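So this first bit is one chain, no partners, the form predicted alone, shown in structure tokens.
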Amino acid sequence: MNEIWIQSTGGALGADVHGVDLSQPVSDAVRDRIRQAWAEHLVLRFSGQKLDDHMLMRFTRHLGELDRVPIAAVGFERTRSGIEKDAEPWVAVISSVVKDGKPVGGLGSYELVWHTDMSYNDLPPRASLLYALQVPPAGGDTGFLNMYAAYDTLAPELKRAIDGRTCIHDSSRNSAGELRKGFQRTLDVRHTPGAVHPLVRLHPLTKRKALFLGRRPGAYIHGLSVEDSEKLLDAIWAHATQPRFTWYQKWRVGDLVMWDNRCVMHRRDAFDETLDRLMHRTQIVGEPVLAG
């Protein structure tokens, strides 16, 4: 076995892996450490890779089956510079290049919000793998939510308000707020299109309690009214994005960092648009959600 090492980033969730080159295959021994401190810290970092897609694409297979790239935005056409083919549905661009007048990926350079990768599926991937190609030397930060910790922490009236209950996830923007293709603005969240989830996760690994929020717009509380939904949901929303639940990767060129989609979420932070950021990400499909 190789000579790994785990080391937490001393946050509310996040860890270093030392010791492994990812460009080579990883043995059952090294994979089975790496689940094991991936259930401990929930977010796990490898700095220093250098992979292409392929690479990734078989790292993310010794975790779990790949699940296909989310459906793009309205009006977005991608040029095909930079990846391989037949990588396509499985590694998605996020990236602020632009090559010939046309994106390279998708996303810009703006801030998203905190959300749950593809949550708007029924079966939301359990996790993503996020590769650094080019970062800008400021802003790009990706925060990260301990969604473990935030369930564990709520007020006992929230619990006892959001227990048995489901929520909308919106399936037609993404965590930018664009339209995707395919779908028009929706005024009414009560008629919201994307999956319906419990609002509390058991996790099927670790058998603990997560919130299970997916991003705030277009979120809709099945049973309540759209005022009653609403507050509930800012109630919530201003408990569990609180800093105490959060750590933040500054990326560098060579980061893989990979997190596991059912009990964290994620935002990006705004970067200055005429630099340069380029991220290849890959997803492993999910299992049906389980209520806490």
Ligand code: OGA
Given for the second form:
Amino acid sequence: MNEIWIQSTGGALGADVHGVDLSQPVSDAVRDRIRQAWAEHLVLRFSGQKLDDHMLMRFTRHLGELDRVPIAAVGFERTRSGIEKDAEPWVAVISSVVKDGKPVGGLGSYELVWHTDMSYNDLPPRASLLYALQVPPAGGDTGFLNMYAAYDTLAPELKRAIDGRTCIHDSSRNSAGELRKGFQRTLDVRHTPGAVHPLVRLHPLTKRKALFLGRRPGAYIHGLSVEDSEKLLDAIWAHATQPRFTWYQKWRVGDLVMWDNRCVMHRRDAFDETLDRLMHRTQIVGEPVLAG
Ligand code: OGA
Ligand code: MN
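Switch from the form predicted alone to the form predicted together with the named molecule and give that structure.
Let us now look at the entire complex, which starts with that chain.
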């Protein structure tokens, strides 16, 4: 317990956790210290880890209840090599690696736009934990965005404009814009499929308000004309995605990064598609979304 040490990135969010070996079970005391640091820093990085899927699942379970992997994109064969059978429902593979002509995971090598994981569900996961097994020498950095800061600094008229309003979170496309299996493209945002959530979200533990945007494509604010919804969304997004609210993770093999999906959005830079990048991800079941 005395060895755990938290070091802030000095940026808008994020901290390194030193002195924890996640290949071993962690004590409840260490777990509580991690939770406390997580509430404060929103994103935590554990570097130099050597984890198999069961270790990743054990640590995730110690923090909460494991959530199922998201629905795959069209044309994505679940070869998912390297995942053990009993880990399959719980460990997502995010990868550009192609084996025997088939991608071993989802989301390829292209840019992923700012998003909240699985917010198109009524109960979006509380957290995602992304573990790097292979990383390219350059590119593929993951950006994180502090949605408390984005809300706190919003102009009063924008705060007023979104107060009490809800927004639809598109379930038909993934963060790379690919259509998921079983979905049609929708052209009119008023008919976007997905969950409806408040634009301002109250964090159940910190009791702080965060902007809750999910993702821009397919979004629609209920009760407004499409034109007004687009205008308001553009204004909020332009404010929220300013570099001053972000911090970027440059991956090294053995990094495990966990983010609080209730108050953080993330995105990914594209990278050279001929380079191999392989990540395994778990997610923690969330609680009902509270309006802020
Ligand atoms: C994710 C995700 C970003 C990345 O796993 O949810 O958005 O850097 N990944 O691969
Ligand atoms: Mn994501």
